[in-house]
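In the block that follows, a single chain appears as structure tokens, in the form predicted alone.
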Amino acid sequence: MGPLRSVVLAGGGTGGHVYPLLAFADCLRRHDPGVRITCLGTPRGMENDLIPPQGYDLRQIPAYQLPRSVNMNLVRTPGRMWTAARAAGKVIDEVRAEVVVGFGGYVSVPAYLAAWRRELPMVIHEVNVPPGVANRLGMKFTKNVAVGFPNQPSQAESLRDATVVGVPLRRAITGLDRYALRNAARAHFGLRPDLPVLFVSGGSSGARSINLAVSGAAKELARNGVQVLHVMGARNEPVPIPTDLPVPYVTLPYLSEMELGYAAADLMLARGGAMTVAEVAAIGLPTIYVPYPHSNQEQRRNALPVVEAGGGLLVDDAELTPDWLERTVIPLIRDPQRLYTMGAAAASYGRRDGDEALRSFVLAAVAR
């Protein structure tokens, strides 16, 4: 078949849905600058802050929170669901879309329903186990399901027949040479070039338990020559950091250019969100994962295969204390050979071609 002329991408609410959507949109445009890309979002999702600045058309449609169980009554009953699907359908018809690609989030459901009613090809991309409610519903209507990680088909029955394509990542990540950029990245943050750096981030919202543990270990880390680059999270109250440290401890509320943090780091301390796992594995950054405890444990499932491959460590949120960090981080970050081995193991699990692989999958689905 020829090149795609018009594609509708649906995904919103959180960065875990929006960032892979944007990376995939960039991939489509690299291959064909003339392709029409239309993104669906909701009035309140992160997509409003992230998608328009990248130059993509964002259309807002109503979307509603779904109950946790997925069955056909869910789509037969609520009139508002069909109202949202009609709004999505109007966009699909207007742009003459040839395929709908969904990345999850409530906005995906109206897009899936509208595509189904039009017998339009649809593709679902899922990065979590178990799959999110929106994508589970979409799987009722299509067999074109792609996943981000090789462990997913064996961990969820609903993903048994899914195709592993990887996670679409920004070119700033997939093209990153950490070692080549290291000194420049450290200079950017005011860090010394000659001492190891622990990069700490609890995600876009931050993680107070991580912030408290690291700040509590700040003096001992600094005494052992460990610099810290600490992204606190925009929604968190700042945690006080000792001011008389002998080496830099840099705090930021938020970091949009995560690639600079990765380049500056020798070791990372992070949650286990799917995008974080995909990015640090792709670039081979050794990471200590502290999965979010108040959930269905999907972050633990995200991180565990990387850890089992030798690319990181896993610690429960309740066990993350200043003492644990001092005992674990200091000997690890001062052992370059161990860090190199862990980084290589992470890179062997991760992949940098998720955007290209998903594009090939979508083209095959449309051709069918």
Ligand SMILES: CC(=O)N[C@H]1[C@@H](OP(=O)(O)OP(=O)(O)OC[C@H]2O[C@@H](n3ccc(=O)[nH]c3=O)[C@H](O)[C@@H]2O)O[C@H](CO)[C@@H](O)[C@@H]1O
Given for the second form:
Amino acid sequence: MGPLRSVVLAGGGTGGHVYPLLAFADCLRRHDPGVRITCLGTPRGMENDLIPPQGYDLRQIPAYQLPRSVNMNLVRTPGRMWTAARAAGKVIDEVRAEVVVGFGGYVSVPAYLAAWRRELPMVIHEVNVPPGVANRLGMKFTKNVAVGFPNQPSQAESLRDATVVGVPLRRAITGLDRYALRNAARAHFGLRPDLPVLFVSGGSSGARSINLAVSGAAKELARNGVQVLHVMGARNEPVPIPTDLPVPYVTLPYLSEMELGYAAADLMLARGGAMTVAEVAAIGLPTIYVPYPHSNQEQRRNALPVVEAGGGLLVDDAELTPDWLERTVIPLIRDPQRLYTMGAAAASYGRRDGDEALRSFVLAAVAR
Ligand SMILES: CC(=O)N[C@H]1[C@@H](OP(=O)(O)OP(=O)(O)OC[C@H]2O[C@@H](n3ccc(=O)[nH]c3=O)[C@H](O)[C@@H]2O)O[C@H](CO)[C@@H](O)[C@@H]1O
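Having seen the form predicted alone, the form predicted in complex with the ligand:
Everything in the complex follows now, all chains and molecules, and the chain you saw is the first one.
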């Protein structure tokens, strides 16, 4: 099979859908600098902040209300969705796409509908259990379903026949040697090289309960020599941090270069978004997961396999108090042997080749 000429990628809303799309686009371009890559987005999603700076063509299609049920009759599908599908179809025709690859989120459904109408090959990449509504709708039109994690096919009926390819991750992350970069990364954030670092991130939108709990533990962590690098989330009200701490506590609204945060860290505290789980597992970073409690247990399911492999700890959002953090983080972060064992266990669960494996899957779908 020859190189791909033109590909349409659809995925938007939160970072969780956009980052795998970008990593996959990079992989396509690496293999074939001549490939035309066109991304679809809606006006308000994070794709608008994240995709253009990477040099990819982003076309907007109109936003519409995602259907709540996958079983809805397509004839009754809201008119706005068909308007969006027509707009997606126009882009597909203009760039003469050979395949549509969707990562879920609002923008994917019109792309799937348009590809289906044109009998164009399409591939769905899904990282969650249960799969999101957009991808479940897409699965009505194709059997080319790839998933990010080995537990997914057995945990969702709709993913039973899916192929496990892993998650496309940014090269800056998969190529990371976090021990080699540690001191430089710490210097970058103004952190000391000689004291442990807890890296805190609530996912692409931030997490208020995590922000409150960690800031509540700030004094005690600092008193015990634990430095904190805390990404609060650009769409979150920042939480005040005491100013007179004896060791650095660095806050940021958002961090574009997550690899630097991962490199600076000895231990991570995070939600259980699928991308975050895939990233920290791939680089073997021990992590305390605090799954988002209001999304169908999806984040708990994401985190559980790596925790069961020994790569981290899991705590309910409701249990995450400053006191719990102090009792858990301080002894753990001062125990390099335990951190090393946890990191190795995480790495044994993680994989770094999701982008390549998805590309092979897409090439096979186009060739069929
Ligand atoms: C509340 C909710 O429904 N969250 C979902 C959302 O999470 P969310 O959008 O938070 O996604 P993830 O945790 O999966 O991924 C976050 C991504 O953003 C990046 N990042 C994050 C913060 C930052 O400052 N800089 C940065 O670059 C991370 O490196 C990662 O690549 O999508 C995920 C993937 O579909 C789902 O599993 C989550 O359940």
